[in-house]
Amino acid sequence: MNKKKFGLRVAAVCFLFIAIWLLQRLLMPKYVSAIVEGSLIEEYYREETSHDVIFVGDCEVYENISPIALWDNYGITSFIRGGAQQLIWQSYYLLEETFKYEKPEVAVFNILAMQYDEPQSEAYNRLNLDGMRMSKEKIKSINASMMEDEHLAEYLFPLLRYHSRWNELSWEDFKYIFNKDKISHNGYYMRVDIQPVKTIPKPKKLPSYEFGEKAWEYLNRMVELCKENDVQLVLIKAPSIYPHWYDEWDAQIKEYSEEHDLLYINLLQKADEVGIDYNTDTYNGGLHLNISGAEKVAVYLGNILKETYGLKDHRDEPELSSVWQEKSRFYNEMREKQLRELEEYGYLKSLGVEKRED
């Protein structure tokens, strides 16, 4: 084979791989204007500075704690690597991956996920796994998370899963094929609207209140991982009213924390001390906090972390201050934008006109 033919074949193969990669990028969901939770995990890779605190867990971290408030009040740098219905093994492998990039002073895990001992759904798996960079941690997390009818290849090569999306494509899929707008504030998903708690669903009785073996296994592994990396592990229960957090569950976590010398903070029990007002600090009836509630939790939690672990105030460091001033600017601009949109919607609604979503 002469050099010209060989070169043409190499070029053809390269072109094929590029075309497949572009097609995969196009067909994968973008998670920008809908189901934005799918963008949260990948936003960590945009960070250019390290963090004092890394949060992992489900919606009870990424909707209930404001990293910007932690910075504004204490100069604590933090990031939330949270995801919708993030399972404990997904949290564990995210921490394992994160420790390859940085070693925070503290890792905080929200323990609501202890209720799950088996994979729950492909949809939630995708929101937590698709955004991870390719790594051995991602592969291990996929293997631990897959439902019976899922396949590893479809996670490693998403085109195999999303090839049928071609008839669902919108302009957004083309617009964000390479770069996406920033959705979160260091992993925090902002909401400024208010929907007070009016009723609390009655908790159902469970056949057993014991956490499963797999949940305990990964909590043990998380403890050991943090010890090996000289990172303090803190367990929290966010102040969300439901899903219900049973006293039997709480007792197990308290006992475990005492046995392993861990700090456990049940913010639900301390809601009054935190200053949570369930008439004004939640946007969906107590399931998640709005920005007011998330800032109160950050202020309360930040004081504990500062006093317990001696976290440094970085606000007098020019380089970090410059980075976080920009983060605060983006945060405040989004707050004001959401407030303006609410005012507009309220006005239209008072006229009997529903706001159109374009």
Partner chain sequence: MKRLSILLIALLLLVACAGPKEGLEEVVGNDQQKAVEDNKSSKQGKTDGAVEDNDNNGEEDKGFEFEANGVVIAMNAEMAPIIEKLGDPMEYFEADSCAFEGKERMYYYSGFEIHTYEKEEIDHVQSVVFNDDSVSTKEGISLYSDFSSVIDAYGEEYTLTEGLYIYERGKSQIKFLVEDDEIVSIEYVAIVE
Second form
Amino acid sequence: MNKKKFGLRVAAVCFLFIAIWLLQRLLMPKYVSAIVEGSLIEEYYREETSHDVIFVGDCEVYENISPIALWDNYGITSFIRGGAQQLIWQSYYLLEETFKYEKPEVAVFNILAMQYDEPQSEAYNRLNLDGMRMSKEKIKSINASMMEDEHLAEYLFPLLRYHSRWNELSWEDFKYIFNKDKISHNGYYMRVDIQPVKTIPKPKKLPSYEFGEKAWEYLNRMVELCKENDVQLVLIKAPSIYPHWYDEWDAQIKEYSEEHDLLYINLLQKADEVGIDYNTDTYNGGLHLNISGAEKVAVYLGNILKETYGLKDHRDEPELSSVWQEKSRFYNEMREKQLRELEEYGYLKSLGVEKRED
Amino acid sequence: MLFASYNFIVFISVLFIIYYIIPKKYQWVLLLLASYLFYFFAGPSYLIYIAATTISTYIAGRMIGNIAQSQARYLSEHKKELTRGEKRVYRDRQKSKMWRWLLACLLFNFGILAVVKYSNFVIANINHISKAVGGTGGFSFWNIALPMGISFYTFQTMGYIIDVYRGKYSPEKNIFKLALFVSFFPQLVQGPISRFDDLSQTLFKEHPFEYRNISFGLQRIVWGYFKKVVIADRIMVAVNTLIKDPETYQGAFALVGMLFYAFQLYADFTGGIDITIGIAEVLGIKVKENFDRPYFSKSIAEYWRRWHITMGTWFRDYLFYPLSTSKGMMKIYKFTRQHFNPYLGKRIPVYISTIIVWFTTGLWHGSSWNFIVWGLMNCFVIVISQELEPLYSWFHSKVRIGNTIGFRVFQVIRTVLLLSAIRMFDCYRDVPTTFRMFGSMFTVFNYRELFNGSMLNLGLSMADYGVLLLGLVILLTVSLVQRKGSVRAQLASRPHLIRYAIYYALLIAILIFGAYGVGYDSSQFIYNQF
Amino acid sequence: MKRLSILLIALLLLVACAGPKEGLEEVVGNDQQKAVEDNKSSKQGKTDGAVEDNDNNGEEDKGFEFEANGVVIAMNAEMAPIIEKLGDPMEYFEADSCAFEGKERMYYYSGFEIHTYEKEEIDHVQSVVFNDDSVSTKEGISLYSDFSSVIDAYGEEYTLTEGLYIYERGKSQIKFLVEDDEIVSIEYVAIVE
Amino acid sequence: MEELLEILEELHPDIDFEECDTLIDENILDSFDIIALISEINLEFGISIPPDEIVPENFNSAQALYQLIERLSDED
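Write the structure block of the form predicted in complex with the partner chain for the protein whose form predicted alone appears above.
Entire complex below, previous chain first.
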């Protein structure tokens, strides 16, 4: 085989791989205008400055806490690495991965995910895993999360998963093939609309109130991981009224946190203290807080974190200040935009929210 | 491990690399290990079955070989002193010894096949009869898993032992080589059914790395996946919707289901065989072709010589010929000849054998009456057209259209329709349903419904139909190009740019348009039943 | 007459196959179909299907149903007509599912509640949960009765995990949670594909 | 050879078997003929032609067929 022929063959193979890689970029969902929750995990990699606090957990962190309010009130820098129905092992591996980039002072984990001991759905796995950069932790997380009919290959090469989107491609898929707009505020998903709590569903009796073995295992590992990295672990239960947080569960976490000398804050119990008004601070009947509620939680939590762990106020540091000023600007701009939209249409049309009938 | 699974692709990729790295004299050993690993993934307990077949056949083969050897030695040593009659007596005695070994081997191995594959069918039939005569029909079904590919490797291995018995070649002395012949993994799942003398020529050889083999083999594999994953697995969604609910999908939909199934079966089966032969080709091994553009056949008899060829020749060599030339058949021949006429004498033994062969063929396909009826229908059509032959000749002598292209196209289409109609038996759940559905094509006039959007309720979208149509065009084109010889060889003489454009387009088409992964869950489920 | 016979033969051509006269292998064209079918049929259990009675046991497929005020509530049934018959619920709650569209809705009626799931934007019954002993299953079981009554009514074919007895029928389950031989929870659940 | 030609001519009186060497290739003998032939040969010569000898080369001409019969009877 002569040199020229060999060179041609190499070029041909490279061309193939580039073509496939481009197709993969094209076919992966962009999560820009619908299901924006899918963008949360990857936005962490855009951060250029470090954080005092890292949040992990399900929608009860990324919808209920405003990092911008933490900065504005206490000069605390934070990021929420939350995802829809994030399972505890996904939270654990996200923390492990985060610690490779930075060592925050505090890690906060929302404890509701303890209820799941098994992978729940492929779709939620995707929202939490696809955004992660390739790493050992990502693969471990995938292996812990896969449903029975999922394959590692489909995570390593998402084209295998998303190839069937070829007939639903939209302009957006081409537009954001390389770069996407930022949609979150350090992992916080903003909503300004309001839907008050009208009913609190009755809790269903459960056969067992014991958390599962796997859930405990990862909680233990999370405690260990934080200890090793010299990070303070804080457990919280966000003030969402549904899914129901059982007293039996609360007791177990209380006991566990005392045993391991962790701070456990049940914000649901302390909703009055936090100042949550379930008539104005939630956008979907008490499941998730809106921006008003998220800011109240941030103020309340920030105070505790500052007092307990002596977190520094960075507001007088010019470099950080300018970064966070830009974040605040984007935050306020989006709030204004959503408020305007709400006024105009009566609901948040751009987020694909359905118009409410009531 | 299914062909269309990530595991399998990783498996063969790793195998290909190791195969050409290790010393060449161990290549066949690697293949044996790989085959057993492949089988292990299918179900560890299945290994017992394939090992039992291998060992029993090995022993029987060696014993028959020894007898044949000692017979040859004895005859040449005593060439002079033995009379013709004495030789014959000696030979008959030896033959009957060999026969006993052969018989034991056949009974043992076909016995295994019968038990694992047909016992529940037999039990179901007994229960049915017993219920009909007022009994309880209370035999419960056996819970035996059917070892993967057992019909294929049993047939292949029994072909070997019969050949050894017939003295066609001497038995393999190395049991591990025989084990590889029995279990060679690319053809384990769906054939082709190879002959030992043919396959062993390349199977145990040392194979140097040859670019052409690899390149052609990989092309064939990609082509196979295209047929299987893009076409067969996609159309399967609609086929399953149609045949699972015969009450809803009658008339026009039965016709659509029939045609779709023909399309699916072709793409799936020939695609699978392409993958098999392609893998073997990359390994430097030559596996016999199993298809010869079967849907261009002009008659059912011709179709059966061009579809699943290795199966057909197996039945011919090991069942039809022995049966039709057996002592019993000769007696029937003589009897009918003397008491009726030579015409009947010629036909009756052949037809009896043919019917038996087709019954067996049906049964081989599956343990249900559907398949038996399906086999007998094929037989019926072939016999009828045979008997009507003089009429056709007369017809053609009156109407001279026999050689026009139009008439040939008509023959081809008629043959495809006919065989598709017969194949409805392996779609629907039972024989009466099949007849009902066939009838509905002529009695239920809902052909207009095909155009009111109900085709989009079968699980396929407009885009899917687009892909299928394109796939059909590509299949047809390739088949037509094939008439001029190997498509890959023709491609190889084209400029690089065109060649690579075609390879890449095919590969990317599989990646993008393949009906695999999430979103095709239902088809995945159906797929597993194969 | 001649015409007629030509027509007849033309018809025969359609039905049967006139190949040219062929040699050795003519009648022997006994090939095979599909490897793949080999496995398929066995796994599909066509074995049984071919010979067994076809009259499907309708009851078996139907699944468990709850009946309240003469209204039948079957699992996976569409919810709209049920609301129409039952009247407006005493209370109503809807829960967004995180990130994706589709809501879980809960309708509270006297003694029980109905949960629904969305499929193609239509609400279907996901589960029925008993809230007090004013309602009972079709088989006559209500909350706080003895567990033995369940066995009497539903038989022994249950699966048991941590005090939860689950019976399955068609695309539905009925679950009894038992503490100290007393039924403390009764729930109908749809099996959703 | 004579007996063999007799058998053949009985099957197809119209063919010149001494000349023709494309009996199979030209589809003169169909499978019925082959099977009948094997039976007749068995009756006439007492020789059974084993299934693996049923290949076109052995049946293409009367000469080839006769050689086959010779070969098989030689073994006895």
